[in-house]
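Okay, so here's just one chain, in structure tokens, the form predicted on its own.
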Amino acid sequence: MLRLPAFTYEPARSIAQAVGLLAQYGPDALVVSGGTDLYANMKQRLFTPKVLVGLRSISEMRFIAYDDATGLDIGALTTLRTIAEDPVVNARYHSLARAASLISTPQLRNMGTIGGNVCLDTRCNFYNQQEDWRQALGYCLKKDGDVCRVAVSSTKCLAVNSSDLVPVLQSFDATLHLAGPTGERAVKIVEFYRDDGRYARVNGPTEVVTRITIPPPQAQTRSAYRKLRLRGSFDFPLLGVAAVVRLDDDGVCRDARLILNAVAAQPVEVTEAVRYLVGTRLEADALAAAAECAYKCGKPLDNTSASVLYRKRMLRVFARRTLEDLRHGI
């Protein structure tokens, strides 16, 4: 049985106190809320913080608010279950509720938070292993080593973003709000992630994600999310596909976004697909052409479960199915 390494738990009662504790302990500290991913990683010695700064008591980070003028505002400590079941989120940002409902198991959705999910550590078959296994291999570029085991000639880590909410939030043009020692700042979610699994996020070690805001949806907006995984529950995505379209009163597509995840360290937007969707009524040939763009754009590597060939083929299949969900208004 894997055991947690020794650490001190420091509960924070406010955002300012959490930031202060992170500044006080420096690189020895990490934040924790639900801990559904962090504690498992600590058992594998992927993280060995001496101090965990607990956020669960900060009530000001646990809320969902909606305004027709400003859109959706979600506190970073809002649980995945709350998001999945919220009537406003389901009605106006359907794919966000859908993605939250597909994360892990009911018990973990009761604990896991949206802030934790957007800050999920990148994953790789050569990294997410026990300490003895990684040591026997010679470690990897992401931690303790100097070679990427996925592609030994790569100068960057090829671990993938495995968050279900991130591609959906990007499709809605969400913004993350962070608090740090120098104050607060806002970062567009598309700018929050880097294409390097080792340095995958732009937030500093003393910054805390406090809330996520999403612009109000325009009329006739439809959204969908599909997730490929080995098992029907619990698993991280082998592929995530998020899509949003805006239709006019005649049912013609006027705007579209198609985003892939779990194929790189950051979400991959299929920009070429837009020209095949806009101006159509989402007919079958338009969806097929857009799905083909997703197939060409996504480049899975040997860093998660299932074969590269299978995951590559599923790019086309799941992109097409996600777009069909939009056509049928599912």
Contents of the next structure:
Amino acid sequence: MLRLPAFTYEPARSIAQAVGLLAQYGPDALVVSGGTDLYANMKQRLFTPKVLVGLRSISEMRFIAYDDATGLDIGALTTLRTIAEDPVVNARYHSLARAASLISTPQLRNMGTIGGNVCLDTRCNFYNQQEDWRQALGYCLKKDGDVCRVAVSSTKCLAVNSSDLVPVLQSFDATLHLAGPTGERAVKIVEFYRDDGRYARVNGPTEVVTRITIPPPQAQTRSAYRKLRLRGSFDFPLLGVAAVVRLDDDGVCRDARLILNAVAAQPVEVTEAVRYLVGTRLEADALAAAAECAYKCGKPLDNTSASVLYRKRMLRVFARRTLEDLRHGI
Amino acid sequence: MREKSPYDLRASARGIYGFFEMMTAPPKILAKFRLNGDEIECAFHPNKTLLEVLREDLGLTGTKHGCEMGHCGACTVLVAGEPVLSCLTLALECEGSEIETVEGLARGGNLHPLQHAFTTCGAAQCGYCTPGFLLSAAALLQVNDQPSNAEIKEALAGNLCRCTGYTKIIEAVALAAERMHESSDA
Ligand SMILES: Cc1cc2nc3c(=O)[nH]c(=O)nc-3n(C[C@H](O)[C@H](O)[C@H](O)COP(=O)(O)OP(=O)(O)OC[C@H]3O[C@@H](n4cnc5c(N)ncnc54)[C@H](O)[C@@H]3O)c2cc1C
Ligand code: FES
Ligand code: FES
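Can you now output the form predicted in complex with the partner chain? The one shown was the form predicted on its own.
Shown next: the complete complex, the earlier chain at its head.
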């Protein structure tokens, strides 16, 4: 049996109680929601917290609300399945529901939450391994070692952000709401991640993500998400592409966003692509030019399954296909 | 044979470390839940997964352990009617919940229609994945007694089988659904 290290478990019943427990235990404590990422990592001794603060009983963090004026408000404990099946999310933020439905497996989507998903630990072939394996290698920069095994000369950790929801949330300009010992604050998702797999999130260990808000979609907004993986189930993304466009009444693109994930520790926005999309009717050559920008922007490294060359080439293909999805509607 | 490296020594010391970890584990806690329809009270360490408690503390070895990392679905059980992975669920998080394992599928000595259909179709070879498949399928048939092939595949997308292959398993679920639907009509 692959066992969890020993810890004590403190269930929190409210956000205030969770924040209080985190302040009390300091660096000895970690929060857990669905546990689908954390427990697997703890079994590999990537984390050995003395105390786990369980969030799952905090009912004030489990909701989805929509208002035409303020947009979507999702409690951090909302499960991936609830998001994938929610009619409002499907209708107004299509790519969010789609991305949630593509995560892992039905069982894991019943367990995993959006709060855990945005706080998913960065992943790497040299990190997500059993302790004996990592020990035999002499560990790595992200955990217990001092050399990055992906690129020995790298001073920062190159593990990737493998969340499927994060690029989509960024394409919708989402805001994360945090509660911590010094009160509450809101952070735009673009500012939430850093380009270093070791310190990939700006929230401290004592700050809990309580909810996620997304502004109301403007009229004629279309969104799409595509995920590259080897199997149609189970797998983390080898590449995620999220795209949003706003069209005017004549079908001319007025605004666009294209975001890549699973190629770096933070999502990569293809800002150049906007220039080739705005003002077009998403004709094939505009999409090809935008896809070319994605190809140049995304720099996958040898740290997930499938070869770097394949993932690099699929950047162009998946960026184009995602944009084609938008041309066809949704 | 490979020379012993300092790492091997450290790795074998983990055995002792593991024992140490066990001896210094926080005390057991007592939790109550409903298991296959019965009220159960059980004491276990807080770091035990539901899978460990079912198999080791309650002797219900029908729930299988495969990868224990969320990658195979062999450990699938139903909590509040929904399929979840018992290898990534803490037993204490199930306090007060309704849990169903493969041992609870048969009623009064009669196999569940899914179990019948699996035998009719030859949907199990080694059978290791079968309990997990049965529970994922049971959860589907609870809410949808006329599933399409695509719906069956989607519901079973979190269960791996390394020997039977999936065709017979999908056929078995379709057959069970048909039989259950007919008997509910009658
Ligand atoms: C086999 C397998 C396949 C998977 N495939 C995918 C995939 O394809 N795409 C994908 O995106 N994910 C995947 N996952 C990862 C995971 O299941 C999901 O990302 C899930 O949404 C994580 O949510 P959780 O509630 O289970 O997180 P947890 O495991 O509870 O937490 C994850 C991390 O976030 C922290 N945390 C949790 N909640 C909060 C909060 N409210 N505030 C602050 N910090 C918090 C925890 O301390 C922990 O560090 C996979 C997991 C497995 C085991
Ligand atoms: S044993 Fe739980 S998913 Fe493999
Ligand atoms: S019957 Fe052997 S793994 Fe499925």
